[in-house]
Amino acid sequence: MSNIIEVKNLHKSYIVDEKEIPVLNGIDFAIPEGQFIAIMGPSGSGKSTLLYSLGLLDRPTSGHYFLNGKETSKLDDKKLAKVRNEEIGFIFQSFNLLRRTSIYDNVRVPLVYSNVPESKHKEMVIKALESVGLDAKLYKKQPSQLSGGEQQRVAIARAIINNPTIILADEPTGNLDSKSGAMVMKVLQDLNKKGHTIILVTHETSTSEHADRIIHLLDGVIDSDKKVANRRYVEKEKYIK
């Protein structure tokens, strides 16, 4: 199986107060097609910077970083944007969702930026939204009118509605109680089936290990880097509307 991403000794820091903050030190690893990566660590340990920079979200200070064997620090600002939009999926804790859009069109938001006919959106919607066990009949509402479970569910949609190789995860389940946690968690573990590899940031032990893999990190590098040896599925009766 191919490295869909690797990562060489990648630094990241951050100039405040005409300081430079350094918050990734020297990270390398490599994510084969279709793994499912927890990454934690302590709070201000570096996970969200690295989900950012695998993201292409933000640039990293030196090192390099491989996607599908390209090397990202040589794209300009134009192709980069191409890249996230159709190869790479976001899901945000706060679900970053247009509160006063339709959940039609804020699943469709990926779709505007592409070359997807708009004639075909409607249709994609409605598939992305079944996908992710919601009634396509929701797309009429806003935000507002639906569950904390319903809502991240809507974001995932909207992450996978351009069928994206990756999909990267903020502490997706953290604004969750329980029950919604589990289906979302469900949702991500039926994309990974299909080959959809997730990277998954979190601080909840009992979500990681969902994933095939964790990735511990500790002062901006990786204090450890282990398989999961009893990995946790979501029964198929919590996945419910």
The other form holds:
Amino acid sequence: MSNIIEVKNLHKSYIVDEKEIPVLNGIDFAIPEGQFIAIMGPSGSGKSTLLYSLGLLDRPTSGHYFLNGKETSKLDDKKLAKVRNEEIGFIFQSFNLLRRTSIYDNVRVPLVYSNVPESKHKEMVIKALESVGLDAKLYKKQPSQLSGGEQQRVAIARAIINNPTIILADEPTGNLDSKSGAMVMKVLQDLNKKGHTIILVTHETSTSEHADRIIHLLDGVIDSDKKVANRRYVEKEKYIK
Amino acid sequence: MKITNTIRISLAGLKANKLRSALTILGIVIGITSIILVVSIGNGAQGLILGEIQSMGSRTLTVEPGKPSGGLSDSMMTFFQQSLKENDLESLKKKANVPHLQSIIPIVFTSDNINFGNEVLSATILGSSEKIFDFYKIIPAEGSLFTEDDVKGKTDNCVIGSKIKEKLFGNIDPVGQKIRVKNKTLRIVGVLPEKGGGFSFNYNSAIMAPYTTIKDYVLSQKYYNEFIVEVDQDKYIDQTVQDIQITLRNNHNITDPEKDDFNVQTQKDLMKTVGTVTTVMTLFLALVAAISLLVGGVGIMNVMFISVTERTKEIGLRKALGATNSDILNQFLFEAIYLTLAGGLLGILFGSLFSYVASIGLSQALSSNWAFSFPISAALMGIGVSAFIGVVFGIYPAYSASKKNPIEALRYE
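Starting from the form predicted on its own above, please write out the structure of the form predicted in complex with the partner chain.
First the chain shown before, then all remaining chains and molecules of the complex.
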């Protein structure tokens, strides 16, 4: 299987009050297509910075990042936005749904920035909602009318609507109760089965065990990179209505 | 991103904050409303004044004391100039001097109290020849008018305006009654018809008497305040102006036209002057009104900054999901432009409505035909200016939104 992501000697530092604060200090790894990876580490270890760098929201200070074999550091802002739109789906801890905006308009945000004709939007939104186990009829509702678990699944529907190869999830279960969290993990595992590469940042060991590989960061370097011996699977009938 | 999507997203952004959007555009609405109102009323006033000037006939000239100049202080000074004398009137009447002069109406006037019994009323007292009635096309409402014989004989016959009749006499028939002006007693022979308001001489609050009587017995002055001259044919207007100037310069021993102590105005001059004055006044008032546009623009900028800050997370999210910097810039810029355009359109609507109501009110108040004209140029300018304000005051907040770092924006609480 080819590597969808390859990172070589990645460094990232921030300038705070004229002082350089290093966050990532030389990261090397490769992710084959279709893998489910959990990135773990204590606060300040650089896991979110790594995730956002992989998501092309931030440029590394030095090093190389190949996405689908292409070096990304040479892409301009416009091209980066296009790659984010077409190849990457983001899921956030706090869902980040637009308030006072219907589920339909929330889910299709990525379509708005793509070349997909508007006539196809509804069909795609319904398909995305159904693939995360939500009733398509919800599309007229507002985010505030849904439970936290439902909101996160709407956010996942939004992340996958453009059928991205990679899904990046930043603590997706962090704001959810265990039942809703399990539901979200089930959805992510299902998406992984369909071929999406998933990179998940979490500090919960139980959550990370749903992945098939765990990268552990400490002080901006990889502390360990292991395959999960006994991967956990969420049983469908247990949580999904 | 397609422009239609930008338009939709921006509109959705505004709809989410309806009250704030409405309050924000208030400044623009008021600004455009005032500009439309001012320009519309200014145009109406100009039309009315110019219409009245035209109705006096293009062959009319006026000769006034004082040097020819456009300045306000100069025109105020003409009241105190005593340069138009009896011999000037006689010289101008001579065919040898001004061959195309058809008629000349000498005018003296003042403003003073008139007394009837114990009643006192302030009025305009105008002395002229009987020809003034033809000039203003006056037919008496009651009684008769004074005649050429009255002028020659310096009689005490006078006519009064409708307002004088109403205020001084009430239900009493004024014809035949005597009134006192200064130390002179005048006898009322007729009442003038009610004149629709306007900007030429409004005789509703005036008494008119032979100029000979007023000049010699009431004012005891040796000069005239104005001559109204009628030229026999249009083509001789310019020549007549020159003839009058030469005659008066001869009489006044003036060799340098720069030192003229009188000025001759044609209707064309008058219309040009009035046109310039009303246009300048209108522009000035519109400019004052435009200040509120500036204030409105600053208000919009302020609200756009608040909106950008409030929606920092949304900006981060949109960027994460594929929005480019220019997508974000356009989204917020369009919001600002919608706000100002909506304000502009509402302003045009209200401005037109108010000026229409004002034209009806002014028509009734002045009993004249005040024409409502929709100021298309001001409306188009209003739309242009409001969109421009949207761009000017929206671009900086929109730019700051587009430049937000997506990660920081996503973490913004």
